[in-house]
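What follows is one chain in structure tokens, specifically the form predicted alone.
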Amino acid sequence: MYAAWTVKHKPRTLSTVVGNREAIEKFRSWVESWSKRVPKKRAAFLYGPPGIGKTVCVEALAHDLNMELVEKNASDYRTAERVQRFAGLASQYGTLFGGRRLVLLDELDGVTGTADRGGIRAVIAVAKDAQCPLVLIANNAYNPRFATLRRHCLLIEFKRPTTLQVIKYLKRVCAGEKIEAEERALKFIAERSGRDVRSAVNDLQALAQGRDRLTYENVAWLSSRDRKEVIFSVMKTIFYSRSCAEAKRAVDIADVDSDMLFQWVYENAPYQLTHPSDLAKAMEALSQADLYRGRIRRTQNWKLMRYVYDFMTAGVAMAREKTKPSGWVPYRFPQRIRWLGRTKGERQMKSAIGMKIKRKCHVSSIVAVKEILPYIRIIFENNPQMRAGITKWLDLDDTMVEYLTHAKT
């Protein structure tokens, strides 16, 4: 069975924690300040952005000190009597053997929706009176709902790590899987990752899924995203969904293309939907979702791109009925795009040389690729008098010539 690699590899201490070690230092001592007596901030804000290691340093930190961690996702307490019900109680009772307690209220962003019904009024109210530590996380701690609260917290911000210090942290994951990986590689993913620790390790896995080494050319071809919804979560999405609606958000949080998400969606589908009706219905669906993206091509009619994406993501989605859950399954980057992304450059020099026998030959730049190239490349290989009379013919320059005097056939 799979494990996922963010959780499989996760700090348990704060020694492995990636970067941070100021945050993390003035963290450890407000906590272990409880222990001589109650601090004058009793709540501790830790922001910062999304998957550098906030959470898991409270967690950590709990490791270290040995203390019960009471930890739930604040977007799931939204309300005053929900908020209170959990952080209220947690925070008032020691655990059940006399130990130290640290209660955590995870993305406290997710409380601040129409949903929030006196969910932050609540939180400040535990803040204000709390008798363990409690700790709360956020993305952003100067959101204007959080004016208020954020006088009766410690802030600590956290920040993205260095490239060097995600680089150190995905050399060690690569220790433990025991893959080979080059420095450039690693410093790659680090940097297209935007230094955000989590991603680059979902990166790391899935391109290095089933290798045991990892170059720069095995990840060269990997685009720069956004990483607010990275193409991990569109895969999600699609797959998971229980609603059409739900599936067709998919296409609104998409940082590719249409073509590239079909693509992503055509190479995962026999992974993530493992009966074969449930399959069947789902390449149907891509098929149709297919003639489609070839209609649209034919005729640059692009109102019918609304069917090619209620295909691939609502048709794909409702063909899941009988496949079971079994664990967490890797989302795979498409092999077409990584095949594409190997054979740029000679793809761009076929095209460049066609162009020249387009002008001489008064054809298609497709038919002098297509049907005239294989031609000059053999009389390349095998006739040097000739090579020269055609190079100066076609006005080929040395690179032109090195690449059709060496191709394979």
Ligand SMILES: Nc1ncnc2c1ncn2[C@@H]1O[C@H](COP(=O)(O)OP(=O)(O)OP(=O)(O)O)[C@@H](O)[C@H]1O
Given for the second form:
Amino acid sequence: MYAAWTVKHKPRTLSTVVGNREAIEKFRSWVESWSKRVPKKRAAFLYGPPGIGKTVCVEALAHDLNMELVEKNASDYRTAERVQRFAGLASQYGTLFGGRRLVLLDELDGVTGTADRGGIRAVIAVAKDAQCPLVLIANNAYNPRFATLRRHCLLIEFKRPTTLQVIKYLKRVCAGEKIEAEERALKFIAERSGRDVRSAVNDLQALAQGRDRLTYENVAWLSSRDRKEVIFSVMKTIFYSRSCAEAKRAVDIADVDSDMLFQWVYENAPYQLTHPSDLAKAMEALSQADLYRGRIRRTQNWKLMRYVYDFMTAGVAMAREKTKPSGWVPYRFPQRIRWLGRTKGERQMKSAIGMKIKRKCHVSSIVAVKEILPYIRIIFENNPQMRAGITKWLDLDDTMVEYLTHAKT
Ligand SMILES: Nc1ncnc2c1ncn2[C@@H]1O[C@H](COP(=O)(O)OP(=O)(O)OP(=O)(O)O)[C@@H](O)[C@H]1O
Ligand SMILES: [Mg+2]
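And the form predicted in complex with the ligand, for comparison with the form predicted alone?
After this comes the whole thing, all chains and molecules, with the earlier chain placed first.
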């Protein structure tokens, strides 16, 4: 599976974090002031909405100032004693090798239940006489249970970056992924995410992974919450219809293209049809739909589209026989938009290689691409000697060899 872009493209240094310059400067100068003398407030309390770079800032600053970062989050706060132990790290002097240390207690909102009172009290105790910068993070610093704690902290508010700043970051991610994206498309994603950088990056990944271009049209179908509701009711119609006619109506209300609809049905089927034989039937219907899709691609005979839709809707609806009703199972946004992975360049490359194989092996180039090329790829990756032989035999050029040796499958 793919790595999450929020992790892959996480800013390592403060200069690549977007937005919140003022908050960042305040935080940086407070941390730096420790090297002169222990400041009045020994703890800094960073707060603000989710996904805007609070955690990332602390990590990036530790990296930039070459400090050791001791980091804990909600799951570590289950007992007061644990909180105490972690927070206590901040009351020890320096680190083993004399480096400087930064202790971060992240997601403080998570200190709940039994750990709550004792936990917060332990944090307060350490905040009072920490020997190194103690950083606290929560979404809402104004929760009443932080009232006493707040008095001992330098409060630093993080705000949502502006749309332009979010776009700037999305552009950087696109550059890293070698995706050429229309400004309008990125603006759309940034606005739709409510300027939550994390969810903007997640949306970008869902929409753009595997593409080399991202246009406004590619993203606009997501335009609003209503759209999401529409696709959900389409899913409901497909998975719960009792008759073919009813299921087929899904197509009339769906406002996504057939590829997108296919992906929605395909990825949701395993969660909606939990009985194996129902799922097998649904998959069978989907594979029929896919066959017709392939035929349309090759022949451009769009009349066949009817069959694609019939299999995708009625075919899947009729699969439900043995699955027990199990309450409402949420629909999922398709994560693997696979056909997007086949970019135009890659398709051309594959068919060029397919033609070469066709000549030597006397099979159609489609069979060559589907059935022979994957094996050649494995050989190319693993056996240089055979690679040389096959290259000569098939008369492949350098770009083809490069593609076969390093392409992702
Ligand atoms: N200001 C930003 N600049 C660049 N990337 C960001 C920014 N904010 C968030 N991100 C991206 O989103 C991911 C999550 O950010 P981060 O963990 O810092 O959010 P947070 O503010 O701590 O959210 P939460 O309150 O949910 O913990 C980062 O790994 C990064 O990819
Ligand atoms: Mg965080």
